[in-house]
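Coming up is one lone chain in C-alpha coordinates, specifically the form predicted alone.
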Amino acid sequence: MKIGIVGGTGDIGEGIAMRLSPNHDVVIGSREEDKAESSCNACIGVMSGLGIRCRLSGHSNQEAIDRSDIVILAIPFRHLAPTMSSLSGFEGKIVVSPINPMEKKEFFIYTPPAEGSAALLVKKMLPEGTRVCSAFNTVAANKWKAFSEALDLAVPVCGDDATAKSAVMQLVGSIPGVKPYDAGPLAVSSMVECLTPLMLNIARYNKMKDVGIQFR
(Lines of atoms letter the chains of each structure in order from A and count residues from 1; the text may use other names and numbers.)
(Lines give C-alpha, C1' and ligand atoms only; values in the text may rest on other atoms or scores of the structure.)
Protein backbone atom coordinates (compact mmCIF):
# COMPACT_ATOMS: atom_id res chain seq x y z
CA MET A 1 0.00 0.00 0.00
CA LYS A 2 1.04 3.59 -0.58
CA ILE A 3 0.86 5.55 2.66
CA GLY A 4 1.00 9.33 3.03
CA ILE A 5 1.61 10.93 6.41
CA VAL A 6 0.43 14.53 6.76
CA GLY A 7 2.56 16.14 9.44
CA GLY A 8 5.04 13.31 9.10
CA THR A 9 8.01 15.24 10.49
CA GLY A 10 6.74 15.14 14.08
CA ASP A 11 7.70 12.38 16.50
CA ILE A 12 4.51 10.37 15.94
CA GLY A 13 4.65 10.80 12.17
CA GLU A 14 8.32 9.83 11.91
CA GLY A 15 7.84 6.84 14.18
CA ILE A 16 4.87 5.47 12.25
CA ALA A 17 6.67 6.14 8.95
CA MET A 18 9.71 4.13 10.02
CA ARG A 19 7.62 1.22 11.29
CA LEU A 20 5.55 1.04 8.09
CA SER A 21 8.28 1.70 5.52
CA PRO A 22 9.84 -1.80 5.45
CA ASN A 23 6.56 -3.15 4.01
CA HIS A 24 4.95 -0.14 2.32
CA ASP A 25 5.81 2.91 0.23
CA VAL A 26 5.59 5.78 2.71
CA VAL A 27 5.56 9.50 1.95
CA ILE A 28 6.50 11.82 4.80
CA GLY A 29 4.62 15.10 4.33
CA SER A 30 5.19 18.58 5.72
CA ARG A 31 4.14 22.16 5.06
CA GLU A 32 7.79 22.69 4.09
CA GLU A 33 9.02 20.17 1.55
CA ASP A 34 12.68 20.61 2.50
CA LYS A 35 11.79 19.75 6.09
CA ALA A 36 10.07 16.58 4.87
CA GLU A 37 13.14 15.65 2.84
CA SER A 38 15.41 16.19 5.86
CA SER A 39 13.15 14.08 8.06
CA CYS A 40 13.06 11.37 5.40
CA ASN A 41 16.84 11.29 5.13
CA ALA A 42 17.19 11.12 8.92
CA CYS A 43 14.75 8.21 9.11
CA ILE A 44 16.50 6.37 6.29
CA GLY A 45 19.81 6.88 8.09
CA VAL A 46 18.46 5.33 11.28
CA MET A 47 16.90 2.39 9.44
CA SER A 48 20.01 1.78 7.33
CA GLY A 49 22.16 1.81 10.45
CA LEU A 50 20.00 -0.99 11.82
CA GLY A 51 20.25 -2.96 8.58
CA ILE A 52 16.56 -2.42 7.78
CA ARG A 53 15.55 -1.66 4.22
CA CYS A 54 12.79 0.91 3.87
CA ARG A 55 10.83 2.80 1.22
CA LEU A 56 10.55 6.42 2.29
CA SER A 57 10.28 9.75 0.48
CA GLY A 58 9.71 13.33 1.64
CA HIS A 59 7.30 15.77 0.00
CA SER A 60 4.75 18.45 0.81
CA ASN A 61 1.60 17.50 2.70
CA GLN A 62 -0.39 17.86 -0.52
CA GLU A 63 1.99 15.55 -2.38
CA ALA A 64 1.71 13.05 0.46
CA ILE A 65 -2.04 12.96 -0.15
CA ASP A 66 -1.81 12.86 -3.93
CA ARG A 67 0.71 10.00 -3.96
CA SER A 68 -1.10 7.76 -1.45
CA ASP A 69 -4.01 5.38 -1.02
CA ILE A 70 -4.15 5.76 2.77
CA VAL A 71 -3.51 9.13 4.43
CA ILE A 72 -2.54 9.34 8.11
CA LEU A 73 -3.12 12.70 9.81
CA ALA A 74 -0.22 12.86 12.28
CA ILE A 75 -0.96 16.40 13.43
CA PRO A 76 -1.81 17.94 16.81
CA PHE A 77 -5.49 18.65 17.33
CA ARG A 78 -4.88 22.40 17.54
CA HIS A 79 -3.44 22.34 14.01
CA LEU A 80 -6.21 20.20 12.52
CA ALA A 81 -8.49 22.92 11.15
CA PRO A 82 -5.81 25.16 9.56
CA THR A 83 -4.00 22.17 8.10
CA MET A 84 -7.09 20.61 6.57
CA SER A 85 -8.26 23.93 5.11
CA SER A 86 -5.08 24.10 3.01
CA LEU A 87 -5.36 20.57 1.56
CA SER A 88 -7.47 18.81 -1.06
CA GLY A 89 -7.66 15.56 -3.01
CA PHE A 90 -9.02 13.32 -0.27
CA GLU A 91 -11.75 11.89 -2.51
CA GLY A 92 -11.47 8.11 -2.79
CA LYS A 93 -8.83 7.92 -0.07
CA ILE A 94 -8.86 6.19 3.29
CA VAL A 95 -8.03 8.78 5.96
CA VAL A 96 -6.71 7.67 9.35
CA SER A 97 -6.94 9.88 12.44
CA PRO A 98 -4.56 9.15 15.34
CA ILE A 99 -5.46 12.56 16.79
CA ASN A 100 -6.23 12.89 20.51
CA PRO A 101 -7.79 16.19 21.64
CA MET A 102 -6.46 16.90 25.12
CA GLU A 103 -4.98 19.56 27.37
CA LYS A 104 -2.39 19.50 30.09
CA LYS A 105 -3.39 21.39 33.22
CA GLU A 106 -2.67 19.94 36.66
CA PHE A 107 -3.23 16.65 34.85
CA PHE A 108 -4.14 15.61 31.31
CA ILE A 109 -7.81 15.89 30.33
CA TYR A 110 -9.73 14.85 27.23
CA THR A 111 -11.18 17.87 25.37
CA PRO A 112 -13.28 16.58 22.47
CA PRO A 113 -14.82 18.97 19.94
CA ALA A 114 -18.59 19.46 19.62
CA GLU A 115 -18.71 16.61 17.10
CA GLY A 116 -17.77 14.18 19.88
CA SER A 117 -14.27 13.18 18.79
CA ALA A 118 -11.39 14.31 16.59
CA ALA A 119 -12.18 11.48 14.17
CA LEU A 120 -15.77 12.63 13.74
CA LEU A 121 -14.56 16.20 13.20
CA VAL A 122 -12.13 14.95 10.54
CA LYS A 123 -15.01 13.18 8.79
CA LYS A 124 -17.05 16.38 8.85
CA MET A 125 -14.18 18.30 7.25
CA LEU A 126 -13.68 15.86 4.38
CA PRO A 127 -15.60 15.43 1.12
CA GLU A 128 -18.63 13.16 1.09
CA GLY A 129 -17.59 9.56 0.56
CA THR A 130 -14.12 9.86 2.07
CA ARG A 131 -13.63 6.84 4.30
CA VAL A 132 -12.35 7.77 7.75
CA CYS A 133 -10.95 5.48 10.43
CA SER A 134 -9.26 6.15 13.74
CA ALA A 135 -6.13 4.17 14.64
CA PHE A 136 -2.68 4.51 16.24
CA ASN A 137 -4.17 6.73 19.01
CA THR A 138 -2.81 4.77 21.95
CA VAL A 139 0.88 4.33 21.07
CA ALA A 140 3.54 6.70 22.44
CA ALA A 141 5.96 8.21 19.92
CA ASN A 142 8.92 6.78 21.84
CA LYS A 143 7.54 3.27 21.38
CA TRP A 144 7.47 3.64 17.60
CA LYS A 145 11.10 4.77 17.57
CA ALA A 146 12.42 2.22 20.08
CA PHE A 147 13.79 -0.25 17.54
CA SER A 148 15.89 -1.98 20.19
CA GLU A 149 12.68 -3.13 21.89
CA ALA A 150 10.25 -5.77 20.62
CA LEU A 151 6.79 -4.25 20.34
CA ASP A 152 3.80 -5.84 22.07
CA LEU A 153 1.01 -3.37 21.43
CA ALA A 154 -2.71 -3.29 20.84
CA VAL A 155 -4.20 -0.73 18.44
CA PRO A 156 -7.99 -0.20 18.43
CA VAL A 157 -9.38 0.67 15.00
CA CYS A 158 -12.74 2.41 14.51
CA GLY A 159 -14.59 3.05 11.27
CA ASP A 160 -17.95 2.91 9.53
CA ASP A 161 -16.77 1.43 6.21
CA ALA A 162 -15.98 -2.27 6.58
CA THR A 163 -13.58 -2.36 3.63
CA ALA A 164 -11.65 0.69 4.80
CA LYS A 165 -11.48 -0.63 8.36
CA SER A 166 -10.16 -3.95 7.12
CA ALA A 167 -7.46 -2.17 5.09
CA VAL A 168 -6.39 -0.11 8.10
CA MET A 169 -6.32 -3.19 10.32
CA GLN A 170 -4.09 -4.93 7.77
CA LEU A 171 -1.84 -1.87 7.76
CA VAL A 172 -1.59 -1.88 11.56
CA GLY A 173 -0.97 -5.62 11.60
CA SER A 174 1.88 -5.30 9.10
CA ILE A 175 4.01 -3.85 11.92
CA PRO A 176 5.64 -6.72 13.84
CA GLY A 177 4.43 -6.92 17.43
CA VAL A 178 1.37 -4.73 16.85
CA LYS A 179 -2.10 -6.27 16.84
CA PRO A 180 -5.15 -4.40 15.53
CA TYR A 181 -8.54 -4.75 17.21
CA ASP A 182 -11.88 -3.85 15.66
CA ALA A 183 -13.29 -1.36 18.19
CA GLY A 184 -16.52 -0.65 16.31
CA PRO A 185 -17.89 2.30 14.33
CA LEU A 186 -16.31 5.74 14.11
CA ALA A 187 -18.62 6.93 16.91
CA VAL A 188 -16.55 4.80 19.32
CA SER A 189 -13.44 6.90 18.56
CA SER A 190 -14.09 9.15 21.53
CA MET A 191 -13.63 6.17 23.85
CA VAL A 192 -10.28 5.41 22.23
CA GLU A 193 -9.04 9.01 22.08
CA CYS A 194 -9.64 9.55 25.79
CA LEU A 195 -7.35 6.62 26.63
CA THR A 196 -4.27 8.70 25.81
CA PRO A 197 -4.74 11.34 28.51
CA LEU A 198 -5.60 8.51 30.90
CA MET A 199 -2.36 6.68 30.05
CA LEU A 200 -0.35 9.89 30.41
CA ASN A 201 -1.83 10.44 33.87
CA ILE A 202 -1.08 6.83 34.86
CA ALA A 203 2.49 7.24 33.64
CA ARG A 204 2.91 10.50 35.55
CA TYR A 205 1.44 9.44 38.87
CA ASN A 206 3.04 5.99 38.87
CA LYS A 207 6.46 7.07 37.56
CA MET A 208 6.09 4.94 34.46
CA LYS A 209 7.23 5.58 30.89
CA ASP A 210 5.46 5.15 27.55
CA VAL A 211 2.39 3.42 28.96
CA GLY A 212 0.38 1.44 26.41
CA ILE A 213 -2.65 -0.84 26.36
CA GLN A 214 -3.16 -4.54 25.72
CA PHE A 215 -6.18 -6.83 25.57
CA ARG A 216 -5.83 -10.29 27.11
Ligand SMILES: NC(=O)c1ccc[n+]([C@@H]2O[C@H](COP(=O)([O-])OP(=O)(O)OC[C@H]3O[C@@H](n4cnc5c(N)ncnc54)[C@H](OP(=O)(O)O)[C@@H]3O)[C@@H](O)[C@H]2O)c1
Second form
Amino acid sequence: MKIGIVGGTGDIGEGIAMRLSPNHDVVIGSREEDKAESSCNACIGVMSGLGIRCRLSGHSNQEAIDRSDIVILAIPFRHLAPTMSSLSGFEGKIVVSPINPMEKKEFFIYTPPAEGSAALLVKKMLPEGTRVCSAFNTVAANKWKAFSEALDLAVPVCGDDATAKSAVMQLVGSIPGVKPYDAGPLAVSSMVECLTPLMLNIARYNKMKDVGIQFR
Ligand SMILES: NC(=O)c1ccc[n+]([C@@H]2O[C@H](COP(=O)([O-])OP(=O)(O)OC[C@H]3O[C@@H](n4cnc5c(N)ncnc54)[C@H](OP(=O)(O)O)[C@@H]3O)[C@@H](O)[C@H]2O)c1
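Okay, that's the form predicted alone, but what's the structure of the form predicted in complex with the ligand?
Then the entire complex follows, led off by the chain already shown.
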Protein backbone atom coordinates (compact mmCIF):
# COMPACT_ATOMS: atom_id res chain seq x y z
CA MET A 1 0.00 0.00 0.00
CA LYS A 2 1.23 3.51 -0.79
CA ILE A 3 0.32 6.00 1.91
CA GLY A 4 0.30 9.79 1.57
CA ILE A 5 0.06 11.99 4.63
CA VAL A 6 -1.25 15.53 4.12
CA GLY A 7 0.31 17.61 6.91
CA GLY A 8 2.71 14.73 7.51
CA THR A 9 5.27 17.08 9.09
CA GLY A 10 3.13 17.51 12.22
CA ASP A 11 3.03 15.53 15.43
CA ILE A 12 0.58 12.84 14.41
CA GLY A 13 1.78 12.78 10.79
CA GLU A 14 5.40 12.05 11.66
CA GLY A 15 4.40 9.50 14.30
CA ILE A 16 2.16 7.54 11.94
CA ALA A 17 4.66 7.89 9.08
CA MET A 18 7.40 6.29 11.18
CA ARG A 19 5.17 3.44 12.33
CA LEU A 20 3.83 2.65 8.84
CA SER A 21 7.04 3.13 6.84
CA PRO A 22 8.73 -0.22 7.65
CA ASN A 23 5.90 -1.99 5.79
CA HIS A 24 4.54 0.60 3.35
CA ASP A 25 5.75 3.33 1.00
CA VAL A 26 4.90 6.50 2.90
CA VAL A 27 4.98 10.05 1.54
CA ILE A 28 5.16 12.84 4.10
CA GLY A 29 3.27 15.78 2.59
CA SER A 30 3.56 19.45 3.43
CA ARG A 31 2.60 22.85 2.07
CA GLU A 32 6.38 23.33 1.70
CA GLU A 33 8.38 20.62 -0.03
CA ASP A 34 11.58 21.57 1.88
CA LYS A 35 9.77 21.10 5.18
CA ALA A 36 8.53 17.69 4.04
CA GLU A 37 12.08 16.66 3.09
CA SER A 38 13.47 17.80 6.47
CA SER A 39 10.74 15.98 8.32
CA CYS A 40 11.36 12.87 6.23
CA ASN A 41 15.12 13.02 6.91
CA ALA A 42 14.49 13.46 10.65
CA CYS A 43 12.18 10.42 10.68
CA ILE A 44 14.65 8.33 8.67
CA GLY A 45 17.37 9.39 11.14
CA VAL A 46 15.32 8.16 14.11
CA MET A 47 14.41 4.91 12.37
CA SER A 48 17.91 4.12 11.13
CA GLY A 49 19.27 4.90 14.62
CA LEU A 50 16.99 2.12 15.83
CA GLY A 51 18.14 -0.20 13.07
CA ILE A 52 14.72 -0.09 11.36
CA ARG A 53 14.59 0.19 7.58
CA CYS A 54 11.84 2.40 6.28
CA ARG A 55 10.38 3.57 2.98
CA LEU A 56 9.76 7.29 3.44
CA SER A 57 9.87 10.31 1.16
CA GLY A 58 8.91 13.97 1.54
CA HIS A 59 6.93 15.96 -1.04
CA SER A 60 4.19 18.55 -1.40
CA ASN A 61 0.74 17.69 -0.07
CA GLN A 62 -0.48 17.34 -3.68
CA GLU A 63 2.32 14.87 -4.51
CA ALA A 64 1.50 12.93 -1.36
CA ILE A 65 -2.03 12.48 -2.70
CA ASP A 66 -0.99 11.76 -6.27
CA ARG A 67 1.55 9.08 -5.26
CA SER A 68 -0.68 7.17 -2.83
CA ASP A 69 -3.60 4.76 -2.55
CA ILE A 70 -4.56 5.85 0.97
CA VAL A 71 -4.41 9.52 2.00
CA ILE A 72 -4.31 10.44 5.69
CA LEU A 73 -5.41 14.00 6.50
CA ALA A 74 -3.12 14.83 9.44
CA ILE A 75 -4.08 18.49 9.77
CA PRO A 76 -5.85 20.47 12.49
CA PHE A 77 -9.60 20.82 11.99
CA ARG A 78 -9.41 24.61 11.65
CA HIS A 79 -7.24 24.22 8.51
CA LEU A 80 -9.34 21.47 6.93
CA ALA A 81 -11.55 23.55 4.60
CA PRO A 82 -8.81 25.74 3.05
CA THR A 83 -6.48 22.74 2.73
CA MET A 84 -9.07 20.59 0.98
CA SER A 85 -10.00 23.37 -1.42
CA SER A 86 -6.33 23.75 -2.41
CA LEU A 87 -5.87 20.03 -3.22
CA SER A 88 -7.29 17.68 -5.86
CA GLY A 89 -6.99 14.15 -7.21
CA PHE A 90 -8.77 12.35 -4.38
CA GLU A 91 -10.95 10.36 -6.79
CA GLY A 92 -10.37 6.62 -6.42
CA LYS A 93 -8.36 7.03 -3.21
CA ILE A 94 -9.23 6.01 0.30
CA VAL A 95 -9.15 9.11 2.52
CA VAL A 96 -8.58 8.68 6.25
CA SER A 97 -9.52 11.32 8.82
CA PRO A 98 -7.79 11.24 12.24
CA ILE A 99 -9.20 14.75 12.86
CA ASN A 100 -10.76 15.58 16.21
CA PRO A 101 -12.50 18.97 16.23
CA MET A 102 -12.17 20.30 19.76
CA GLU A 103 -11.42 23.41 21.79
CA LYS A 104 -9.84 24.05 25.14
CA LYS A 105 -11.95 26.33 27.29
CA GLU A 106 -12.34 25.70 31.01
CA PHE A 107 -12.06 22.07 29.93
CA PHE A 108 -11.71 20.34 26.54
CA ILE A 109 -14.90 20.23 24.51
CA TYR A 110 -15.83 18.45 21.30
CA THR A 111 -16.78 21.00 18.64
CA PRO A 112 -18.10 19.09 15.63
CA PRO A 113 -19.22 20.86 12.46
CA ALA A 114 -22.87 20.96 11.37
CA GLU A 115 -22.32 17.72 9.41
CA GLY A 116 -21.93 15.89 12.74
CA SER A 117 -18.21 15.05 12.66
CA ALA A 118 -14.97 16.00 10.95
CA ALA A 119 -15.10 12.73 9.00
CA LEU A 120 -18.57 13.48 7.63
CA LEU A 121 -17.42 16.99 6.67
CA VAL A 122 -14.40 15.48 4.88
CA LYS A 123 -16.75 13.20 2.95
CA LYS A 124 -18.94 16.17 1.98
CA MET A 125 -15.89 18.11 0.72
CA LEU A 126 -14.65 15.29 -1.51
CA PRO A 127 -15.91 14.23 -4.94
CA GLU A 128 -18.85 11.83 -4.76
CA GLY A 129 -17.70 8.25 -4.51
CA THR A 130 -14.44 9.02 -2.68
CA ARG A 131 -14.20 6.46 0.10
CA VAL A 132 -13.67 8.05 3.51
CA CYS A 133 -12.79 6.33 6.79
CA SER A 134 -11.88 7.66 10.20
CA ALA A 135 -8.96 6.09 12.10
CA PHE A 136 -6.00 7.02 14.32
CA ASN A 137 -8.22 9.53 16.23
CA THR A 138 -7.68 8.24 19.75
CA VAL A 139 -3.92 7.66 19.98
CA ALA A 140 -1.68 10.56 21.04
CA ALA A 141 1.24 11.41 18.77
CA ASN A 142 3.79 10.80 21.55
CA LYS A 143 2.68 7.14 21.67
CA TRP A 144 3.49 6.65 17.98
CA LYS A 145 6.89 8.26 18.50
CA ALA A 146 7.80 6.30 21.67
CA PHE A 147 9.86 3.53 20.10
CA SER A 148 11.24 2.50 23.48
CA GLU A 149 7.78 1.22 24.50
CA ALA A 150 5.98 -1.83 23.10
CA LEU A 151 2.63 -0.67 21.76
CA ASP A 152 -0.66 -2.11 23.02
CA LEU A 153 -3.21 0.07 21.28
CA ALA A 154 -6.80 -0.15 20.13
CA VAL A 155 -7.76 1.89 17.07
CA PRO A 156 -11.44 2.23 16.10
CA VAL A 157 -12.04 2.48 12.34
CA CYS A 158 -15.27 3.84 10.84
CA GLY A 159 -16.36 3.83 7.22
CA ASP A 160 -19.26 3.16 4.88
CA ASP A 161 -17.39 1.19 2.21
CA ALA A 162 -16.54 -2.32 3.40
CA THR A 163 -13.52 -2.73 1.09
CA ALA A 164 -12.03 0.61 2.08
CA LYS A 165 -12.62 -0.02 5.77
CA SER A 166 -11.00 -3.43 5.48
CA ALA A 167 -7.95 -1.85 3.77
CA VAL A 168 -7.65 0.76 6.52
CA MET A 169 -8.03 -1.89 9.22
CA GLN A 170 -5.25 -3.90 7.55
CA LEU A 171 -3.09 -0.78 7.47
CA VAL A 172 -3.69 -0.10 11.17
CA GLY A 173 -3.09 -3.76 12.01
CA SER A 174 0.21 -3.75 10.10
CA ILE A 175 1.72 -1.78 13.01
CA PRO A 176 2.94 -4.28 15.63
CA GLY A 177 0.98 -3.98 18.89
CA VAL A 178 -1.95 -2.14 17.31
CA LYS A 179 -5.36 -3.74 16.96
CA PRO A 180 -7.97 -2.22 14.64
CA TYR A 181 -11.64 -2.41 15.65
CA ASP A 182 -14.53 -2.03 13.21
CA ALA A 183 -16.54 0.74 14.87
CA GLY A 184 -19.26 0.82 12.19
CA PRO A 185 -20.24 3.32 9.51
CA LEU A 186 -18.77 6.79 9.06
CA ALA A 187 -21.73 8.20 11.03
CA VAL A 188 -20.15 6.67 14.16
CA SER A 189 -17.06 8.90 13.77
CA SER A 190 -18.52 11.60 16.03
CA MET A 191 -18.48 9.09 18.90
CA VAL A 192 -14.82 8.31 18.20
CA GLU A 193 -13.75 11.92 17.69
CA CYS A 194 -15.22 13.02 21.02
CA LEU A 195 -13.18 10.42 22.93
CA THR A 196 -10.04 12.55 22.68
CA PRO A 197 -11.38 15.61 24.54
CA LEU A 198 -12.84 13.17 27.09
CA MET A 199 -9.43 11.49 27.57
CA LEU A 200 -7.71 14.86 27.86
CA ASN A 201 -10.19 15.92 30.58
CA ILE A 202 -9.68 12.63 32.42
CA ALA A 203 -5.90 13.07 32.21
CA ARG A 204 -6.15 16.61 33.52
CA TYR A 205 -8.62 16.08 36.36
CA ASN A 206 -6.96 12.85 37.55
CA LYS A 207 -3.37 14.01 37.02
CA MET A 208 -2.75 11.10 34.66
CA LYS A 209 -0.41 10.71 31.71
CA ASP A 210 -1.06 8.65 28.59
CA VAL A 211 -4.81 8.08 29.04
CA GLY A 212 -5.93 5.71 26.30
CA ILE A 213 -8.76 3.36 25.37
CA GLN A 214 -9.04 -0.41 25.10
CA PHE A 215 -12.04 -2.59 24.12
CA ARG A 216 -12.25 -5.75 26.21
N1 LIG B 1 -1.43 15.31 18.09
C2 LIG B 1 -2.08 14.24 18.53
O3 LIG B 1 -1.70 13.62 19.54
C4 LIG B 1 -3.31 13.74 17.78
C5 LIG B 1 -3.86 12.49 18.12
C6 LIG B 1 -4.96 12.01 17.40
C7 LIG B 1 -5.51 12.79 16.38
N8 LIG B 1 -4.97 14.01 16.09
C9 LIG B 1 -5.56 14.81 15.01
O10 LIG B 1 -4.63 14.82 13.95
C11 LIG B 1 -4.66 16.09 13.29
C12 LIG B 1 -3.24 16.64 13.25
O13 LIG B 1 -2.82 16.88 14.59
P14 LIG B 1 -1.32 17.35 14.89
O15 LIG B 1 -1.22 17.49 16.34
O16 LIG B 1 -0.36 16.47 14.15
O17 LIG B 1 -1.33 18.81 14.22
P18 LIG B 1 -0.13 19.85 14.04
O19 LIG B 1 1.16 19.20 14.38
O20 LIG B 1 -0.51 21.10 14.77
O21 LIG B 1 -0.21 20.20 12.49
C22 LIG B 1 -0.10 19.21 11.50
C23 LIG B 1 0.32 19.86 10.20
O24 LIG B 1 -0.71 20.70 9.68
C25 LIG B 1 -0.11 21.57 8.76
N26 LIG B 1 -0.66 22.92 8.89
C27 LIG B 1 -0.41 23.82 9.87
N28 LIG B 1 -1.06 24.98 9.62
C29 LIG B 1 -1.70 24.80 8.44
C30 LIG B 1 -2.51 25.65 7.63
N31 LIG B 1 -2.80 26.91 7.97
N32 LIG B 1 -3.00 25.13 6.48
C33 LIG B 1 -2.71 23.86 6.11
N34 LIG B 1 -1.92 23.02 6.84
C35 LIG B 1 -1.44 23.50 7.98
C36 LIG B 1 1.38 21.64 9.05
O37 LIG B 1 2.05 21.04 7.96
P38 LIG B 1 2.92 21.92 6.92
O39 LIG B 1 3.32 23.21 7.60
O40 LIG B 1 4.11 21.04 6.67
O41 LIG B 1 2.05 22.11 5.74
C42 LIG B 1 1.50 20.80 10.30
O43 LIG B 1 2.73 20.12 10.38
C44 LIG B 1 -5.62 16.98 14.08
O45 LIG B 1 -6.83 17.10 13.38
C46 LIG B 1 -5.81 16.26 15.40
O47 LIG B 1 -7.12 16.44 15.92
C48 LIG B 1 -3.87 14.50 16.75
